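In structure tokens, the next block holds one chain alone, the form predicted on its own.
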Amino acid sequence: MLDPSDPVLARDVDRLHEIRAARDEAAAEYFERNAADWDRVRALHLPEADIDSAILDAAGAGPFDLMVDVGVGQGRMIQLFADRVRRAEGFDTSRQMLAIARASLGDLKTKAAVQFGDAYAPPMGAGTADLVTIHQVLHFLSDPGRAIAEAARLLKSGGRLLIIDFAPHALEFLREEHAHRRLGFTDAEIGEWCESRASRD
């Protein structure tokens, strides 16, 4: 009911991409200044281990012939399911981080590839997918849902997405020092995105 030329509301528009700009670049910047450090910025949150069996246990024993990672950082979703898939490829903004996870995954090379792409415009055939992860990746971005639409739309009939991310917290300091956009979403708000997406189809 809005009128679309309204000076005021154009100019908050503008300001709006603005600012979503500079949060992009700031994450952008955030992953090449601490892509062969992160390791250790992911230990800082909860032990790998549980998360690793908890993961493992979501997605089911497998075995999947195309696995698909969103924002696949330094491959550790493929490394994690290497055993499970017979193709697995990812793919991330970060050209740094393409970089490490290519050396990661040196011995997975008949198997695993990465390349470079974008979580609202992933490089990968709609339907060729029995498996999608989300690994930590969500918190970063401007458009969350928009992000879940795309993996779905990866997946063939009887698919599986998988999603990792934190659950809501207080923790400021991450969006200052980490370049986290959210501080973690509810089940509920994930479920949201799903079924938004489900209605679609």
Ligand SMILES: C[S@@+](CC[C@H](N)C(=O)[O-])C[C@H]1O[C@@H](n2cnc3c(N)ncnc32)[C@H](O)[C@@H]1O
Contents of the next structure:
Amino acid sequence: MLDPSDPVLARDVDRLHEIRAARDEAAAEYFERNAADWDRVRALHLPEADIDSAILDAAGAGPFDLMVDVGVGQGRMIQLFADRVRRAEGFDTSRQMLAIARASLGDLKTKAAVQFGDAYAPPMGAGTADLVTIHQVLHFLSDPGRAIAEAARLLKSGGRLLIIDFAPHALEFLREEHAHRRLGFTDAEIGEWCESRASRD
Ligand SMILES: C[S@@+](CC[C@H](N)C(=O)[O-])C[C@H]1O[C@@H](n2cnc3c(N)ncnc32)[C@H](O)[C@@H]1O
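Previous: the form predicted on its own; requested now: the form predicted together with the ligand:
Now the complete complex, all chains and molecules, led by this one.
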């Protein structure tokens, strides 16, 4: 119902296109600058398809009313679960990563959104999500147990928390060159953090 010839609206639309193009450009530049390093780190992972199918199996078929992805990065988890969620929300402390995620959401924008937020203080209400994912984030954190407790708080009763991260390893260069704080986790360590959170409920 808006008048398309209104000069103010026309300027807004032009500006919107400029902003979108600038975001796409910024995202592309970021990939460009980091692609070499990512390939090196990615080569250390198991094949992505195997991990993705294990994640989907562990989560179950859904559909999930609300998925929250902690440390959403470029939005990979949201893309992976796109067919199983009614709504997906992600947050991250890196504005560059968020710019990439927004640029790559495409048609998913109707049901997915990303925002700035810290794993220690999630920017959404407690008890709202039926699926929370934390994919390759915990090893960057000084206090992974606290992030797990905060992620668990987001779950509604019966909801699922999926934690995907490295097993213990000795690749020190990841600490020095890629800001890893922890060289992987044992299942027991993760289990204790989950149990200490559960015993508080
Ligand atoms: C290796 S990336 C993984 C991104 C995404 N989960 C994926 O698997 O593609 C780690 C992400 O964790 C984010 N991150 C690190 N510390 C964080 C914190 N305290 N709160 C939220 N996000 C954080 C980083 O900005 C980065 O986007």
